[in-house]
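Starting off, we have a lone chain in the form predicted on its own, written out as structure tokens.
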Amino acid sequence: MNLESDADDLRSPDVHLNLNVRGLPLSATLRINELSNKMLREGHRVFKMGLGQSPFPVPMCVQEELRANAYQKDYLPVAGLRELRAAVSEFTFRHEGVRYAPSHIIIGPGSKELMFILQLVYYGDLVIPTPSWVSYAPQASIIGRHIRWLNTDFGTNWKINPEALEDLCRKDPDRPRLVILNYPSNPHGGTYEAHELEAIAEVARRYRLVLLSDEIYSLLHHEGTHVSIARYYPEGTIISNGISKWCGAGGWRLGTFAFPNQLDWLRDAMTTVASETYTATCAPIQYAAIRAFEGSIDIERSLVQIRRILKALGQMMTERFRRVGIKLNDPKGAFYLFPDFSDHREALAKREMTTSETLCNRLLEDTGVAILPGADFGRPPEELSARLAYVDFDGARSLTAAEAIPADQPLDETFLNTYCRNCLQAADRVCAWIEEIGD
């Protein structure tokens, strides 16, 4: 037996790596966050616009519940704490007007993990728009599912066209498909009107599609008027939510899935896989999350101010980018912009920036502004698009300041320069960089 040869064999990535994992990089959002932190430690000035982490604090009443339940150490039910599932059920009915029984709720260690397990147990194609969140497609690739992209464009605000979905389904009407709809959207901050959701729901019902409605940003709709597609296609829609965005608790890792009765077979399959993988979600976090989903006047008041801040900041940054010829749609929710630099293609090409990746790499090097290339979100590499998360500011400080300004008064440029300075400085650096390249 040649021990040296065997040791080399164990170290070889080409021998033992799953073909579906080989070559996959670290998730783009986590990669840019780690790179940004590394540059900061090295003394560079960095504007962290890559990772979409809420800048706002976890509500104090929820933090207090976590402290009070730190002693909880028992394994909880695989599907989640009964009281929490009841709170999620009421939360969904309160905000979406759709009733999901507590027994049809699953609690997981982040909605990301639940999405992965859903794709694992559901044997069908994954249908997603381009652009879409960076982890949908890689998860499908890891599991070995076929990915069907639905193309969107700037002119239609990056929304799924129901006719395009119809055309895809008509080619093989009986093929099982899982369609993920995320709104307000990561990466572009757009959302759907009720009539648009109704049109998509009609197609979904006709072809018996399973819809995963990723509504993690639902309470961050800038006008507070989010509508779920589950209102129009309740029998085939799973609603995904959690506490990472509207509750500011991304690192707590708690996500929720709400299933209609007609999809109980999917819920049961996911619960089985969960029992053999993560077992149960962290006990103290689940107890604290009850308080979050039950809601309170203080939480609702904070959400009003959070929406107010994000709306004003998104609009201000959009206006600044447009002044220098960067194309943008108006953000309607969440904290993302999806700028298109294509009108500067010729000037950028002269400096060897012909793809979204080379554009973002050079932008970070020259300005310290960290954003992600559109290619990470499913756009063509040569398209000069990018995603920017406008979250690099002190959310607690801005929240306190906003509460002192009457609701009928806008949060003006003075407020934003005072409390969201990093974001506006980042926008100014990008604009100055583009103008310099064009000279």
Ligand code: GLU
Second form
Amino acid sequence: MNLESDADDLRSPDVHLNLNVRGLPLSATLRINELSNKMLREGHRVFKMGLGQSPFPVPMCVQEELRANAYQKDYLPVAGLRELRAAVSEFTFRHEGVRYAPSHIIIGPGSKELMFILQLVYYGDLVIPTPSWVSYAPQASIIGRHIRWLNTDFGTNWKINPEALEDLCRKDPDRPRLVILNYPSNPHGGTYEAHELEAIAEVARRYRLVLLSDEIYSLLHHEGTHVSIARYYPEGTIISNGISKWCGAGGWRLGTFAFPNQLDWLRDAMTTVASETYTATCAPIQYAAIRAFEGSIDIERSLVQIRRILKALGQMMTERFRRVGIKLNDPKGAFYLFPDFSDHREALAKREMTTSETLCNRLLEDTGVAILPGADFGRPPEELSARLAYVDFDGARSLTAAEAIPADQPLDETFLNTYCRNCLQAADRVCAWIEEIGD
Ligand code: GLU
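Next up, the form predicted together with ligand GLU, please; the one we just looked at was the form predicted on its own.
So here's everything in the complex, that chain up top.
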């Protein structure tokens, strides 16, 4: 038997791959992470600012809970462990002031998976701002949904303008639409004020939009004052959260969706698809997550320091970039910056960098700083924007050090140089590089 030719018969991606996935690359965040790790293994100096992974450790009490529950081996209920759903319900009430019954919570293997299933079961257009997180649009394309991008701009801090949303909806008022709003934002670190959310909520109510409020960075608002749009549009808002960011457990893969009563048909459909796909979320992780959502004094204390570090570091990097003519908005939450290099367009073009992709490729080659092109977030390819995740430092060490500094003292440059050194060095390399190019 000729194994070679048999194998050849199986290899026809141009014919046998679903059209919606044909040519689709690995998700940008994971691609840059794998490339950075490969370069590190090959001995290159790399500043890992591509993947948005929390540098901070999972709180000790949550780790202990995972250890204690390693023996849990049963399949759990499809929608999630009852006690965990109750803890998420309380958490959402405590932080957002909105009551979602435990029976209206779904636990999934990462909020990303839940988002995919939501898009699969909901038959409508996806409406997202540009820039938006890398996976919302590819998920819609895989499923075959229409994507409507809502343009935003640097001058208005990349925020959705309620009138623009209204204009889009007015054209075809009865069309079903799913709007995803993510704040504090990945990719730009900005967020919305309460009155801005109220204005968006009004439009959402008028057009009966389903709103997925991606609040995975809610507890990483730098001032700790996150407000959910669910306060203003409770009947149509699904809140997405999880333990990946504020709890530092991205690799544990656990996400949560909280549904209003009015959307129980969506919740039920999602649960059915979950039962036919992932079955249930990993049992020991669910038991451990109860502790995370119940919260504790220690978790609260850590969060205060985490916000303090992220705020100081985000501001310091922003100041350094601005000094060399790289434009940025003030970061308000999460751990992302969205620098715009357009004031250096001419100098960059002379070196054949005319798109965000060529810019980021050359930056990585020349400086070892790995960041992602704005185009991966839905920006026009020729716009010279990029996303930088300021997470390349030892979170545990910085946390211990910050705790020792009195709350009324700022975390200054000396602190950041000692504990978040790679991030500042990366900023300096980018600044020196752009200055050299401009000369
Ligand atoms: N949310 C993170 C990021 O944007 C990583 C997780 C992912 O993309 O799956 O970098």
